[in-house]
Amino acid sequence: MNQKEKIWGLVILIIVFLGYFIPYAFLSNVTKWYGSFLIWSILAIIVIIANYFLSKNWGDEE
């Protein structure tokens, strides 16, 4: 695992942590669809993009 993969892995871990922290800390009183569901959808898209950048050069290494 190189430095770039460690950084992207750390970014993904932070996003997963925010997925638990933000809804229970800041959005606990929001009962509309734009509450937790919207933040989880946005975080999921960010993780998908991070996984793309993490894995796009895996086939080039030998």
Second form
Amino acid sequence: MNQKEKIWGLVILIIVFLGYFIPYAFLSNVTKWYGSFLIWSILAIIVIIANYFLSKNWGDEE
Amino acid sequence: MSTSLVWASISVYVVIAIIIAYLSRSGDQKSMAGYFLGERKLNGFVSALSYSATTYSAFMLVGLAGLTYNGGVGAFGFEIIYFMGVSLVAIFGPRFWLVGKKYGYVTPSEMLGDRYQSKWVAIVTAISSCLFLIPYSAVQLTGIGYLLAGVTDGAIPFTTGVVIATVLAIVFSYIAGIRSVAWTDSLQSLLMITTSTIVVIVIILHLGGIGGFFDAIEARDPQALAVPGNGFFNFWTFLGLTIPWFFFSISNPQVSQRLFMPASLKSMRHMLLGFLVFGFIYTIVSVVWGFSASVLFPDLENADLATPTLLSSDVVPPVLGVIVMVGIMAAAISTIDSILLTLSSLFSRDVYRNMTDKADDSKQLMVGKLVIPVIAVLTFLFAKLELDLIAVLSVAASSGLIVVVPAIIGSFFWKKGTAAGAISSVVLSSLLVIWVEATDGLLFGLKSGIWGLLSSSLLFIAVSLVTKAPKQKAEEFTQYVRQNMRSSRS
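For comparison with the form predicted alone, provide the form predicted together with its partner chain.
Following is the full complex, with the preceding chain placed first.
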């Protein structure tokens, strides 16, 4: 894996971990839209951004 | 829902889809790579829509809405973890693509067989995919049968729905192989994302806007907005469900084969990012449907009725409801036809070719085409039989396919991996998964997918360490990937 893959791969791994950890550890009692629903939405958007950067220099060579 | 309106919409859909399938006929249809991979020339836009349609079966709008109905926001988290797993495409996509072009791979099993230098690796992984994916497709078919029967109060019988879906899946696969599948998939995705989003807007307005929507959920059951909430999504269930789905993008051959198809890495990028945007919207749509049904119809007997009930209710205008209903049917078909093509290519390329001496490309293609209707009929028969074992295998599909993941990761990142390691991990772990599913779905409190991943990883590593790796191939393969990854994306 190249440097960029290692960095963004790690970012995604951390996001996945948080996707399990935050809702179950901290948000069990937050029964509002700004609880688990919001955190999972935010994490999903960060993942889209990470993929944007990961694939940024993919060329159009066939 | 009026039966004539349903028939009219199905007819319009069939006519448009067949026209599009015919228009897609271009280029080489006479080689394996032409028919099953579109000559590796798919553009990013079609790839993205088709990838989405193949991934998101009817499960999404019926099953995920149902899960939300039963278990609340945990269903959203489950789907988001899966969605995060698609990032594996960002790591494995370019690698599959590079070696696919260099060595001419048509299927993921073929890649594994060549990389580990053993035709048995290809045969075993191909057969294990068929074992889990045929029942999985059968369940999609029964889904269509129940959906059509459900919304028309039985006016369209279960069998009629299943027959329509089977025939359409065969037709869409046959007309131009992956090209007709990809283009009809694209039609279906565009139709679904537009209409299902409109349904969400209609429902949310009905419930008094976004604030009113969340207030209504909270008023009915505040626990629905947290995990474990009502207990449905306790942590271990959540983990057991999400682990197999996290690896879906590389474990399921009907989607990993897509990594061979884009015309360039830039097209693959469009496929990946397009899918992520699509998937995010679609996930929210399905979850909102499930929540809305739980607010509007809190007493349904079966959570899978959440979507049909919502669509045939007064809240959704009838024409819109029917269009979305036909769209769900198309979603199931677009999953089945992709699986049909992938399985027939696995059979002809990895089983037939490796079992006979003189199977050149055109013979393989002929066998592949002959096998398409055979697999479709098998799927149809499974759907009709409704055997317990089929239910077990289809539930086990996502867990069962996970067993190939260590061998796939190993092919790119571990030179010591061996054919014996790959074969033993796939065979023994598949059996373990089936056994766990056939007993009570849990072993020491853990779901089959977790066991599948643990056991296949351990077996792959342990058996590889005591057997001899194909050194030269491993070196050449990984070296090629490394060099090209550097030059394509410095």
